[in-house]
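Next up is one chain by itself, shown in structure tokens, the form predicted alone.
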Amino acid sequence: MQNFPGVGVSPGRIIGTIRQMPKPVSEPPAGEQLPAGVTAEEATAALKTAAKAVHNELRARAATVSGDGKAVLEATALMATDTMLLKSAAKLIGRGASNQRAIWEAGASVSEMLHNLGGYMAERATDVLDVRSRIVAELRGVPAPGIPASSSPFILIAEDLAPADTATLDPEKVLALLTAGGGPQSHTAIIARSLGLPAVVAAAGVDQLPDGTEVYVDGAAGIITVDPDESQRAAAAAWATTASLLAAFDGTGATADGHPVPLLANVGGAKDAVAAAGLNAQGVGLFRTEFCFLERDTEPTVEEQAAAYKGVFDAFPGKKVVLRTLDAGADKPLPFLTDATEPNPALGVRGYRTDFTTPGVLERQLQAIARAEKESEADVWVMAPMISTAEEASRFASLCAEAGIRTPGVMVEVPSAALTAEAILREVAFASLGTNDLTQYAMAADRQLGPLAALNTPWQPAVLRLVGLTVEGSLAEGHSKPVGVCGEAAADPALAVVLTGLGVTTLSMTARALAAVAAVLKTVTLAEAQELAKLALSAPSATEARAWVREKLPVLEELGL
């Protein structure tokens, strides 16, 4: 029996056959010329045939999906036969370039031109780069990049998934996600949790398995097994029953003895908020406003922003909505706000710091938030990301007051903020722990790197101590301020118990995790959660912290979590 150990990031026990994500298409060699004996006319005809084949394949796939995925596929299909793209390539072929090199260079030129036009046309720039890779793959006779097309459900394996890959990811067809790279807080992990798919990351070697191999996946334990045995088949069958029991959250997060732990949702816009409300989330603990700005070359107007924010607020009338101001930078660049040439973007001008270099954007965002709040019934709280000092917290609170925002707060994701939480929380009304970045910065480990997955887990005792210090600072003499968690750590049912024991007041997560977290919280008293928190803090490693706590929570094994 062949096993591939990895890091479990989204629970579930599944058996299925695998499909490998095709490797990215490599760039044709610079200066590659037409092969001997092949005329420019023949090369151009072959290119047009390949482009038509790509167009037809994308159109066929578009007919099988709906929503955003359908729109992406249809737009890319149109670009495959774009006259300007193909004429530009034909000219290069006429000058002696191979058809692969010609379409590669033509794609780069057209993409740059569209990007410079801005607005809607700029949004099509990435479509060009996608379609040129597909055409080159067709010319080479190799699989096209992106999620494989399949008539039957399968388990997807990749090195890692980029956010763009998810546009065509159909959860009705993809049973689970497995990656050789990435970490517990990588894009793949976040995607899997949001879609409710079992997932294991950082499973070295799994990308070498041949298509069609049958595997067993335990997304909680981080186990992948080739040719599953009868006990694993029974576990997968039992999970199918358990999953249906964990599908519903009754809207009340609490421990067994009635200690309230409100369970909130992380959202990126109105569509997410409506879905979260439908799953009985008790509010929003993290509204990622940068999703309203992505793929824009210019700053949205105050009116445009207010409309986007109101859509989220309206989904939760009378309930708390915690909005994070722009967290641009690092892996979320915005052309009008961030500097793409920074040597180390994760440690650069991002989040609240963008107000140092581009003043005015934050103030206009706060004006838009205040306007949307006045027109809604939500209880709006506003927090700034990447706050490092009490001075920054004080200035942000002043900006909020000037805009008419009543409840200012901060994200605690820089270790200095956790270490000085008492001083920071004298300046604002609340704090929310962003455990993804807090872990990354505390452990000096890029959360996207598979080789660092063991370091980059919020189970690290050092990270848990920073959480505890933040709570201690919130309860200092003279004030008592709420401290929530909005990082992916809150979606881990076992870790949710530990966070509750550390004194965290609310937990915010992908809406699909609400029911599982609620089910486990209801099996422990607050005193038991506090004992488990002490146990985790005493562990010498993240691995032992997780194992010790899980051993004390047999409900996790019963539920397959």
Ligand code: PEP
The other form holds:
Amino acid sequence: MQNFPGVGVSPGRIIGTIRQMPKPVSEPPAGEQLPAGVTAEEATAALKTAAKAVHNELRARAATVSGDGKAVLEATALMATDTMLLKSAAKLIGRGASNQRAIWEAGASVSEMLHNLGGYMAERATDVLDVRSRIVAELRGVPAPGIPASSSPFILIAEDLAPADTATLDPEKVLALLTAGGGPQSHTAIIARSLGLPAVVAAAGVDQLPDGTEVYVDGAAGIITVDPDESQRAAAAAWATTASLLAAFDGTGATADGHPVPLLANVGGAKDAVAAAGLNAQGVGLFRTEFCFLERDTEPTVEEQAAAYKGVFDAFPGKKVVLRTLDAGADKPLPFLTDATEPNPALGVRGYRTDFTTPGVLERQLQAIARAEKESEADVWVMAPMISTAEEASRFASLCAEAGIRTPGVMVEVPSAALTAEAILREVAFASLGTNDLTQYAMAADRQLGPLAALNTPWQPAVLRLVGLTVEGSLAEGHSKPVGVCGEAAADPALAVVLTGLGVTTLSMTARALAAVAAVLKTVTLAEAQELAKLALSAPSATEARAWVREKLPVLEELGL
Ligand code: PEP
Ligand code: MG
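Okay, that is the form predicted alone; can I get the form predicted in complex with phosphoenolpyruvate (PEP) now?
Complete assembly follows, chain above in first position.
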């Protein structure tokens, strides 16, 4: 039996035959010239026709899907006819380059420019490279790169998927996603989770398997096995029946002995909030407000903001909605707040810190929140991202008070905030642990990088200790303040139990994970969760912490989580 270990990013156990993504379109030779007898005008016209065809094909695919997939495909379609891309290719053709070589080089420079801008723009860099390959394939008259057509379902393997590919995945045809590259936060991983497809990333070598090979995939454990054995066949068959059980959350998160752990949703806008309410989320634990304005070059007005916030508040009348003020910077740049030339954006002017360089935006956001709150029935809590000191917490609380916001809080995602939680929580009403960033900063490991995936897990004992210290700070003499978790850690059912045992009061996650977390949480008492937290803290490594806890939670195995 041949195994390909990787990082499990979306649960599910499945057996199927694999199909590899076609090899990428080969690079047209450097220095390739216009063929004899073809004028620059003719070559440019042919290029434009090919670009238009790619644009139309992507638009047509966009029309057949909805949600995230549609937006990604529409954005990629626009890139195919991007003026800057086509103009710089035409310039190269004017200097004698063949049209294939010209679009190749133009794509490379536009992609590099986007990459250098960093963060969200850098993600678009891959889209340009995807688009240029499609245009070259069109010019060559060969099939476009992308998901292979197949009449029967298959497991898709790729080195890493482009957004345009993942977005059009037909979950009826594609059973699971495996990539040789990419990290747990890669576009592929995020889309797989939102589609509910089992997925394993960073499984080196899996891209070498021949088409038609039968494999077993365990998307929770991060295991891929060639020629599955009987026990794996049984596990896959069992998953097929239990998966439906995991589709519904009854709306009450609690341990077996009735200790309440409200299970909340992470949302990026009204659409997510409505979907989360439909899945019985007990409220919103993280509203990432910057997601409403990622495409904006200018600051949204107070009215625009109030309307966007009200859309989320209205999905949860009478329930808690924790809104986070703009977390601009690093992987989420907002042109009106962030400096694209910073050398280390993750350590730069990000989140609350943008108030140091662009004062006024935060105050106006707080006004917009207060206005939206007045017109809605949600119980609105407001927290600042990237708080590092008690002074910052104190100033944020004053700004909230001035705006008429009653429940100010902070995110704990910088290790200094966890270490000084007692002082910080004297200043504000609550804290929410952002374990994605807390892990990246505690381990000094970029959360986007596949090769650092083993470091970048909240199972690291160092990260669990920081969680424990934050809870201790929240219970210090003189105050007792709620501390939730809103990072991806909350969506891992085993870790959710450990976090509960460490004393966190709420868990907030992608709405699709609510049912699985609830199902596991209700199998342990609070005392058992506390024992498991102690066990995890005592482990010498992240791998052992996870393995030891999982061993004590047989329900995970039963449910295939
Ligand atoms: C986090 O850092 O854990 C978090 C929830 O914030 P984001 O992922 O948006 O940075
Ligand atoms: Mg964060």
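The term rigid core refers to the most C-alpha atoms you can superpose between the two forms while keeping them within 1.5 Å. Worth saying up front: this structure is predicted, and the values here are computed from it rather than measured. Residue numbers count along the first chain shown, from 1.
Shown in the overlay between the two forms, fitted on the rigid core, is a CA shift at A270 smaller than 2 Å. Shown in the overlay between the two forms, fitted on the rigid core, is a CA shift at A516 smaller than 2 Å.
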